[in-house]
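Here's a solo chain for you in structure tokens, the form predicted alone.
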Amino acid sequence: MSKTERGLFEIYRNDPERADALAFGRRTGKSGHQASRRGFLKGAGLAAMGAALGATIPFARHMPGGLVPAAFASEHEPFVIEGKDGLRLLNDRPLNAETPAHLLDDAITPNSRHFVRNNGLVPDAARAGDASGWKLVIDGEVDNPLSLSLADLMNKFVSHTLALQVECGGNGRASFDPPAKGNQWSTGAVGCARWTGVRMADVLRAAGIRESAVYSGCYGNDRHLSGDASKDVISRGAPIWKMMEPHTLLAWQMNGEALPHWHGFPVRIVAPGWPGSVSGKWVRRIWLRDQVHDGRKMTGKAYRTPAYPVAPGEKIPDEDWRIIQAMPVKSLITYPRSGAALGVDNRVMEVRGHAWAGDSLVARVDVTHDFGATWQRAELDTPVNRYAWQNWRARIRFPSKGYYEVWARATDDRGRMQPFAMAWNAKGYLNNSMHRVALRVPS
């Protein structure tokens, strides 16, 4: 008979503390039973580990049972894509792409490192870069429906710039335990450009919005992946008042140049602190409706999470899901690369990312390189404008040579946290579970 091969992650989730004993070596207690993760540390399987990791753990005390260190969390290797630096491919058809977190650690993200997330084929117009044919209709519960130009809406309204947060409703679904379907997004489905457009609120005001409109509908020119032209592939909306915010854009730049292809050329909509799927790409028709958007991708279970927490495999009722609109708060560890080791007879080490946190500002955000026994506060910048990720940094002193973990926790405005784990839910939406990098102080 064959052995089934286990990858270390379901050896984790099944059995965590029979996982440490066989990555390990097996630790007993006088009745025979392996022990706990801190009775089973302190003997052989420490050391074991230790000598995986390269290096001892100084504070393996702290370690939480059955703990996957994060040094052992490989990254796939990149796979090329044109226009794009180092992003990892998750799927091939749609074209979906994350940007590993070292490679976020610029302020603003270069167009090369967004992340791309697609659910239909670039239309072909978009690929040769023309947007001669190229016109938006706004239509539904106005006065005046507009169908408008690439040079009317550069020309007929007053353009903004603005360094505005996308993030993909799914970025953290890899680290749900058991697995949910999608994309298997880690921390990387998220970015901060400069985008160039006008305020939506401009051109709806334009068009005369009545006050029978209570939600929009999008509409893109991207393909189906069936080739069926008559197949919407993806049909969102959002609440008026959010594409009345006035960060809501209708944009044709991205950082400086014409949209790239993979994010939406000519215009799309960017509706910051929102799921990534909010933000329309290749717009062709903004519909204004008398009740909440019906479209491709709106209903059922899509972009939706229950409304109280569930159990794997509980059945839940069609009327409990909700409709996801802000994102959580959330932090990114951009330096060092996890798995980086310090310098030798040095200590110190500047750690440093961003954080963001949907429609709201974050307060704080506290790093720990103990497993959680004690947090340092982190120097935290205000957004160069709302809904612009925020920057922060914090020099770390460890007290020995060692394996060590930095985790980032961040704070809203509002007083809510980062957990260290997020409570499951079947469509892998929301994780913002803390991150953590692995580095090893060799002296």
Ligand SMILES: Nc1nc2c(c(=O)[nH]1)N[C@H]1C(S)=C(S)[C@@H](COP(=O)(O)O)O[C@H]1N2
Second form
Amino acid sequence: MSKTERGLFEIYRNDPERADALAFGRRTGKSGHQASRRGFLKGAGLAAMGAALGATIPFARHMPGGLVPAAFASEHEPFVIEGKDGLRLLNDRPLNAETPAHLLDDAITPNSRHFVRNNGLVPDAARAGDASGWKLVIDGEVDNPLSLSLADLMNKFVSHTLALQVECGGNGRASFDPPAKGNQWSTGAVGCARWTGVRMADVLRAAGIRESAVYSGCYGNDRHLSGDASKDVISRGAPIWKMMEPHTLLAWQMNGEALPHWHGFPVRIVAPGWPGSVSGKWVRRIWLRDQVHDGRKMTGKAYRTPAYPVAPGEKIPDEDWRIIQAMPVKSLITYPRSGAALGVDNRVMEVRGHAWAGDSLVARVDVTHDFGATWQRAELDTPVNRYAWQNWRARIRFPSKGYYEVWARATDDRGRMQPFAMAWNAKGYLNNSMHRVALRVPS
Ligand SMILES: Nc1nc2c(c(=O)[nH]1)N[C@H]1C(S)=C(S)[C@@H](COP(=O)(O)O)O[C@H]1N2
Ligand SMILES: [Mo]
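Please move on to the form predicted together with the ligand, as the form predicted alone is already shown.
Time for the whole complex; same chain goes first.
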């Protein structure tokens, strides 16, 4: 499985025949059909697109030029990943796997469906489920450095259970045009599990956090891909105020079970609403710093975006890169599954999903079934607790048979809204463009 798989948009532009083969490629190969599908976006036009979709497009007049129908997003074969169900594998070493949108339909993401983003290799003790040798050190800008066992964490502090959403900073990277290098996450590097643990703030206070502490630095027990034990895999952190928020946890349970080895057994940080990379797994040390942490993947361009919008290829001076903090407002359609057909006598359908907004609240979600010409407000739930994603649903009436797309667009409580297409950035972070699903209404 290649890391450099490109977005369909770019492939369509450069090589429409290959794009068609990718989008339609069926291993059984019905060659008669393939011929009529070739490069239709290059000129064969609407009739060919309708033929390829197997339905006419009632709202074709609203379709933006060059739009690649969501029905063409390639279907990947699910791989078998221990403890996981139906995830799409991006990489096996390190393991990177995302969840197809329709498998994220649950209000709380089950362990078997939570995405995995590893930068290195799972520690052996985690794989064996052995916490006996595990310690967490809190040091740096503290009066009273601590070394805690799992039993210390469980017994000396009050535990809390919260539903918290974690999203990789690179989620959505696959739909950047031109493509951005890195794992080609489509929409599935996000989840909202119930995490049990202690407040990071309680532990930092017990360590006698000093006024001089401004930033955290996290170190984990995972192993560098090179096998070199002196190399850190990743060591990120956040301003102290984020660590002191009551929703930032040191968690040892995920949905009522010990943390699965993929997710940081025995203990991980959960710093919700920020790039997932701040939620350090297999944590062994939290170093409080009197400056911005400069560990691996904190410096340079890692998890940073330019301070202003840039054109592809533009050079950005080093001092103009900013560390990503809260993730942007976003939504996902988890039902129906893209590509679904409605029942024969049924032109009304409930569409539903989740929405979240970094450290803000989602204020509204709107849906469209006519390529954005008209919008309908969805019913939106409040979160079960702060930093949980919010569920929404809408009933859509489709006026006639044909091909439709449903798009969802969330707006946060500061008026920030998801764009149709996100401005490009070199590292492919923060893509919160609207999620689209393809639907067919039969005659
Ligand atoms: N020690 C360690 N912590 C880590 C990582 C890692 O590779 N090593 N990956 C980070 C990244 S980039 C993300 S998006 C989240 C993913 O968490 P998950 O695998 O539990 O979904 O873990 C973060 N914590
Ligand atoms: Mo990530």
